[in-house]
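Take a look at this single chain in structure tokens; it is the form predicted alone.
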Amino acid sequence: MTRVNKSAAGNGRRATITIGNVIRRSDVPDVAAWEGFADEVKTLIGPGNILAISGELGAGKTTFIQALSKVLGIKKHTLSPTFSLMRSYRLPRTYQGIKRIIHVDAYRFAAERELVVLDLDEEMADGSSVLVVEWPEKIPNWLSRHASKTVRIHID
């Protein structure tokens, strides 16, 4: 069974992907259709990528990370990393070289030196992950370092 953030559930929902210069618009009308815009998210990263997802709370960024690793083949539910900060999931099979998605939850960071405990670049240094990021805007410096590996995300 899978969880969703009935927030999310309840109305259409538009995400924008922006990659350097390039934005792609979608419209997400429901949950089943996150699915589809994950499938659509992942032709567009590879390992190395970070995902900053930001919106409102309960615009649906977990909903989506949840869509995500779904069509990575991850079977084991993803929940929400707000309270452990993050949460790591290997692919049961490796999709463009990724092999795990690392979920990160900064909104409870009161400031961005609070990432260090998480040791964001030797958890990326194998290579072959994609860090999901909820809440970006917490971490603008670590980010700008990564500004070339970073596909962004904003969800209406």
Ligand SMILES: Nc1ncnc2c1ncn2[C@@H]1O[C@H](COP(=O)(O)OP(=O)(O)OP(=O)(O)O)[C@@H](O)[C@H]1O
Second form
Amino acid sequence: MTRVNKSAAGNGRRATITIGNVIRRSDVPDVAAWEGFADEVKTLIGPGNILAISGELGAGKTTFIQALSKVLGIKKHTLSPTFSLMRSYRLPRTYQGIKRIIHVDAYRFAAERELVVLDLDEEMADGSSVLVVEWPEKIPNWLSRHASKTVRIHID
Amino acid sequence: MAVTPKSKTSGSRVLGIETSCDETSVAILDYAVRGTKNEVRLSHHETATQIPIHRRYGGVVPEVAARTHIAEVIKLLERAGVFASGKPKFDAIAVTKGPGLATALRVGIEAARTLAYITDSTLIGVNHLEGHLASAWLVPQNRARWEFPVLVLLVSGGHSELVLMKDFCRYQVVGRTRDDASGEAFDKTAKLMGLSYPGGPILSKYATRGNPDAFRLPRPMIHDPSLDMSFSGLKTAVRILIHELGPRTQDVLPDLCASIQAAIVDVLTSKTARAIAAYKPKCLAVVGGVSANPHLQKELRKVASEFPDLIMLEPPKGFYTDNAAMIAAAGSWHLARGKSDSISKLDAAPELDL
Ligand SMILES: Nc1ncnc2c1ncn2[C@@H]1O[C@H](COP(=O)(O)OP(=O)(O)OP(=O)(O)O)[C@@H](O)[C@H]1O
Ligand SMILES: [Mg+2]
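Okay, that was the form predicted alone. Show me the form predicted together with the ligand next.
Complete assembly follows, chain above in first position.
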């Protein structure tokens, strides 16, 4: 926490999408601009995909996920799942085979094995969910097992 | 006059079980009516906090034990005398059914279903949030002054809600956070300042020595006419401030903490004041982990004093964080109203709302 990134400190954000070895950068000048970015992201995902959203405390991970939920038509407001660890949201209408968003926040995990309590493999077994994870750096092993299905987004 | 749940019987005993997220807790609550007086007595209450689990298991966390509550709930039920010979009799077994983690909730629910079947007791699934509301009712002085409607400010690591309680078992959420909970705001800004986890209580301790007006931090949505709140912007504001202060941050820590606390409490109290003006409740209560914060308690009392007819209830000392006593208490409300759940059908409701 010694380095304070000036851009993450206030004036807009930058989001970097990584899928395999394809990297794409977008400027997100203000909170409202996340919706345009989410519109772009939603075309890249399908059921079974994992969106790993990284970025320091307050970078805008939850804010982006709120925008993504909104562009997917979810009416319920997305809240920070830091304390609840996991929340899920149903899409009112299936989009590209996606029926549900599972929102996980690994921030409070002291060890990756605490992940067992979320039973993620079971949650994803319906074949129609997309998993969105904040603080993916806390669960590197689980994510590396699902690398081929993972889309990484870094916010700074 | 004190308001209490109408009860057919003159007494009942409720076993409460809570396993929704971090805490495992078991309680036994006796509720009795003697003449015109009602008595509520907690004959047993024990909570095992799971957060420092790696420490509790000496660094090695058995896969299944991590946050799954199984070992804990059995140990706690045993200590409550539930497995003692001579078949314990409960009128009801109240268990948290949601919101929370499905795997954690199911541990409590399976235990409750099994015990309800064996002991032939009524099974009651309780909303965890309703449990928090009931924590205010566990305080004897509050029961004596209780009058509906009650406006409850529910503030914890995972929740920041304003709930209007029109009667037992009748609730309306009138305001809520749109992003981070207030307890989360305390913990995360504390983390930005390098305080150890959970930083909220440490932050509020530093704050007692600081000047709350030293730094001007944003109070998002404070002028918004809705009763909704927002706290995520504080993280950015505090980050900028720390960046500007640089190494001076450590010298001004008390001022910084006091200013952060003031910003959070200001949002909570002004939204509460707005809710009182809009719904004219008879009583005001504050519950949840953040309700232990002395500054919040003091500022809420100030707000309440501006409404001459409003009764300010006491914060639920001893029942601030997740616990089974409050689940048993909410269960007793259901029991008094003849509400129960089917032993074969009760299941976890991870996304349950009030
Ligand atoms: N593109 C943007 N431009 C300016 N401000 C932004 C932008 N995106 C988000 N913010 C602001 O930054 C804050 C981000 O908070 P948010 O809770 O979304 O971060 P987070 O990355 O989820 O944090 P945490 O690590 O606590 O989970 C919010 O106050 C939000 O309004
Ligand atoms: Mg977040």
